[in-house]
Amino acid sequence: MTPISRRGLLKTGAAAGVLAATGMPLKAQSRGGTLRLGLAGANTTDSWDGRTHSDSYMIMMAHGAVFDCLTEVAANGELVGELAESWEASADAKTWTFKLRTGVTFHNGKPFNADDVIASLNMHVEEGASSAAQPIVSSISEMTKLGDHEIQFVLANGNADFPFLLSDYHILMYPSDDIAGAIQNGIGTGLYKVDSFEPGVRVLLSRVEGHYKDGSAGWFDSVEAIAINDSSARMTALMTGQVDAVNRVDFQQEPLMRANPNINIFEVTGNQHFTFPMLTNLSPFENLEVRRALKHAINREEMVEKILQGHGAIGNDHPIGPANQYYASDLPQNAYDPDLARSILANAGLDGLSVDLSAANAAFPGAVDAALLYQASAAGAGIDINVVQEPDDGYWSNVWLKKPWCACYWSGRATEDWMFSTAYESGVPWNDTQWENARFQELLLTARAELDSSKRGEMYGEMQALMSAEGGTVVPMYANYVDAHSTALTNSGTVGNVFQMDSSRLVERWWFA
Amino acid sequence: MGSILRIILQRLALGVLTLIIVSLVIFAAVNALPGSFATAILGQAATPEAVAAMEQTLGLDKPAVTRYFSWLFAAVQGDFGTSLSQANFASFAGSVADTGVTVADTLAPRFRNTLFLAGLTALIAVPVAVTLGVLAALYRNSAFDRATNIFTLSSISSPEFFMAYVLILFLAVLNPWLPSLSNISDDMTLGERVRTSMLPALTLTLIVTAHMMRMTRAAIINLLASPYIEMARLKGMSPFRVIVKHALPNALAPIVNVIALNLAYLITGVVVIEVVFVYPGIGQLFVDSVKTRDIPVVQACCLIFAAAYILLNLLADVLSIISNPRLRHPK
């Protein structure tokens, strides 16, 4: 990997490369066309209920062109407002007054004000509701309306990244006079609305006239997104006219796309990863010896190689990637090292290691490959991984925090914090490590209220290091988010990595050339 | 034709039987699925708590037993009941009222793309296969018989989804004739629907036409050696007119038993060439309930497919029983 500084890759690195990869001409925004999505990931249990998103196709419908959030992460990985002007934070960041936009209107007409924020933060914390960001808007411990336009929330802990979480696409915002009706109809704030929904089928959206992001987005007049979760049927969909773009390119088709004149692919590296943790409160993974071996034993580039085809980047063993803010590049890699691996066993007294791992494509693609792939490079350091193949079906009830070894995903998070308090904070129900480290666990509570961004930078720089050189998961690469796109479309050419097709909000930044 | 309506109504009740024990099988089978209705819908999400409050919103903690009785229950006075997903939304809401959206809403447009899809390919495959079968017996051993023989062998030996992409890539790659999405919907006219369709249709032609092709073949050929043909040929009649007049008619029951059969599963066993098309018809739609685990839409499906199959094969038995004179005037 080449080294890169922390921001400049979000502020140049990515968009010099997408630049590169598609030799895209800049040209000026117009208004006007249909654009058609073919998008995967649609299911026919889908709603508007922003609590229950979690795949590609809702979160573009949702988060990224009928609802708005109150803050956005722009293209260039900026923090920016969206239905909130501006912010300002106490000094121990627990106190934050948001200023809300005035004069925007949701599709029913209702204007938008500080009792919709309250109402709509409330859904997630509801009692019976199961919400994704549960664990962020139960960190508010008090909400008040300072005005029309104007809210305050007091954090039970002090947050320097709270603004960065309501950017989080479960947090969309709803009417309060009719949250039940906008969950069934999808009546937001943002540039598109729905004249029809068909869940796992269709969604057709057309744009709202009078919008407060005029100028800056929503180009096209229509939206016809159609589920298509087979991958050929996709990509042949693409090549064939009959759709503008495509999320998640098939990559046994990508070199026949690339061939194809009107047909541009874009790739980002953002923060998805895969991983393999370890239960390091059993045996024998409580041994810090056995997780530095195992760490050495697998054969990353190999793995990015075989599994993602070349479309990613090698993992050094912590969760934070390369669109998160304080990404340490520089940290010392953890490679293929069988000879290591071996001595530090055999210095461990531990020769003849033999563990089971286990493993199922639910875990993400390619994943049992990936686990037989690593039994192949570990047996060079005198490892036994025993590879077993779990069922796809109750993978993430019976297997993942369950088994002491298995593979698992992690989409990422736009923060550091935020990323750690969900899988590494010890206590938490995510956590697939119980990994306990006091230092890691100091930090992660201290960098948490520190506003001074190069101290923060400094403090989750230590965390990574320690959790790549001590922690219980080995993170062997970063999927990059893959998605392609006919030449009639065209960009900014800054292309967000917080999620694929833009971050999720290609329909709101793009137009047709 | 007395007997014939006795018939009819001993068939129907059996079929309710089938229907029932059907239901019972199918609930059984899913709920000895691993994984449930809320750890489907909250993957990654599936903590103790987070299932044990969505189970208890939908009534999925109450035993088995007492939740199929309650479905068969309702089923019976014609309610299929809301389907999981969509009680789902509503709980979420946080509103204990109905979203007013039942099985039979979710199902029906779905089940209509469907029937539009089997009737087109029928009306298709049925008139093409028929035809082959006749010319075929008529010239049977001639090179036109072994190449329709070999033609529609292959193309029915060839996965669905093999031969749904040949026509994708002749059709809609090379010559782009028809569109290789068939994403229809219910604001399109008869005209774009039919075009939409086209290429799943003609893959399920080409799926089916074997079958019915062959047996008509078949049935014919085997007729052609009775003394009353060979009466009709020394009479001097031609070829097709004997076959068409005499052979035809005495064949039609095995003909008619296996275009039931092939419709039956033009409506139930079309998933993989709903996907490859992108065609939202209730194949997709019963994949996708049974990886959620939404029983009441999956016990609807699988109503419907029992159904369609009784009903088909009650049809094919009948008009076997018309077209036969010693059935229809039994001693």
Given for the second form:
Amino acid sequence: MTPISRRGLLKTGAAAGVLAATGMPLKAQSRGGTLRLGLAGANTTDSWDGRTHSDSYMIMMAHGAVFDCLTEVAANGELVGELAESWEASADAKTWTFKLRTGVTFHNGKPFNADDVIASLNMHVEEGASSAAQPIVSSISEMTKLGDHEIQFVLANGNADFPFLLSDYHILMYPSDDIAGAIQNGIGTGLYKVDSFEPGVRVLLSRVEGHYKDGSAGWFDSVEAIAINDSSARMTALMTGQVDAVNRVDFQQEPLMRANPNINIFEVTGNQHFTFPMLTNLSPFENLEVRRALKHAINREEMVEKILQGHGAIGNDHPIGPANQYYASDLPQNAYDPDLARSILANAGLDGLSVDLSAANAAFPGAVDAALLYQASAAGAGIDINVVQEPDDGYWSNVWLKKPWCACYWSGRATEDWMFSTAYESGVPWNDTQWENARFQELLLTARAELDSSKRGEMYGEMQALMSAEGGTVVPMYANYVDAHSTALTNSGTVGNVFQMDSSRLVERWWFA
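Please could you give me the other form, the form predicted alone, since above is the form predicted in complex with the partner chain?
If you are looking for partners or other molecules, they are not here, because only the chain is given.
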């Protein structure tokens, strides 16, 4: 398969995510029917609080279904307005003025206005809040209501990517007069309202009539999203016609699915990457030589072949993917070299190494097998990796960010600053390595405010090099998004690559043929 380069696509203005050989003819949009989804990524702790969303099920049910954001990355990779109609910036990219849509109402009948924007953003920085969007919102020094449908943001520092950041799936818009009730009952401005919600089990949604997106999105009368975390059960549900679409195709069952004339598999190259983050403030991972040895003790090619079945590419221990504009493809590769890994440890005065690695398939499909492959390849370097298989349910709340070393996945982000500021800026909630590097942090702030593209590219290249050489994350592979659907479903022919399932907006963008 041919990877899609975001750099090239941005230069040409072409789509950032392209549908990969589904064989579907383009058909006119039509309204009707109940969309049945079988989705991985559900947890019994799920809620409508966007600050807590971290896996595919709630991401897909929230933004693009029940709730809206201010902006949206369209299927073709362009940034468009959702609840914002337009925006403009000052020359230094510090002051941004947004005009908001008029005539929009929440599902409880409250009109949407600037007060809701201010309240919804302040949720992420209020005392005691734990939100992955905290670094985005905390960069705003002032929010000023210029009118009911106009708002001005003043940033602490210039940020050329600011409108992109407001499409973050955590930054949902809630009614300012009852945020707690909206979280309890799922009250947004989205195309679909909540009929019932059983966390970790099922969501039932129905189409809102008279919505501002009428005629451009929201083609189903209703949606049923069933939580099916077991990959085999999920694929079976699609093959037997119990659901119309599933995420995270099980590669072991892929040949059988491709042989089914009623199923299409769709695949896009994005920035999704599977990782093994180490908490660098804990022993033994505070030792740079330990981290270096572990990076040379993993057989990346084997993982891409056996875990991804070729649906991806090897990674190089940084989070910027092949669809990012400033992806540094020319960095020296951290290659599998058990002799070098053993030598690094010996030079550091370590006679071998024994570490625990926590994994569950909730982290990413095949995560446990990937950890076992890592265990086998590292043994040749004298490194004993004890794979601790954790329960799938509650993995993100009980294991990730808490265990010294674990399996993880990241969908990546549309821009470099968005990815770095979400997971690697000092002090942010989702920094899953606690890696501190003064030069990296300096570059992060400088590149964010830089409007010259070539200068930004140089800085982001250096940041990737620093992470690859010294950071606390082992990134063995980039994984394509591979999902599947019934031939009864169709779409525009272009599929977004920011997240899985058409950037997690299949509910609003697809329809029954």
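Just so you know, these numbers come straight off a predicted model, no measurement behind them. Numbering follows the first chain given and starts at 1.
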Residue marking the hinge between these two forms [rigid parts; choose from Cys406, Gly270, Asp417, Glu390]:
Gly270
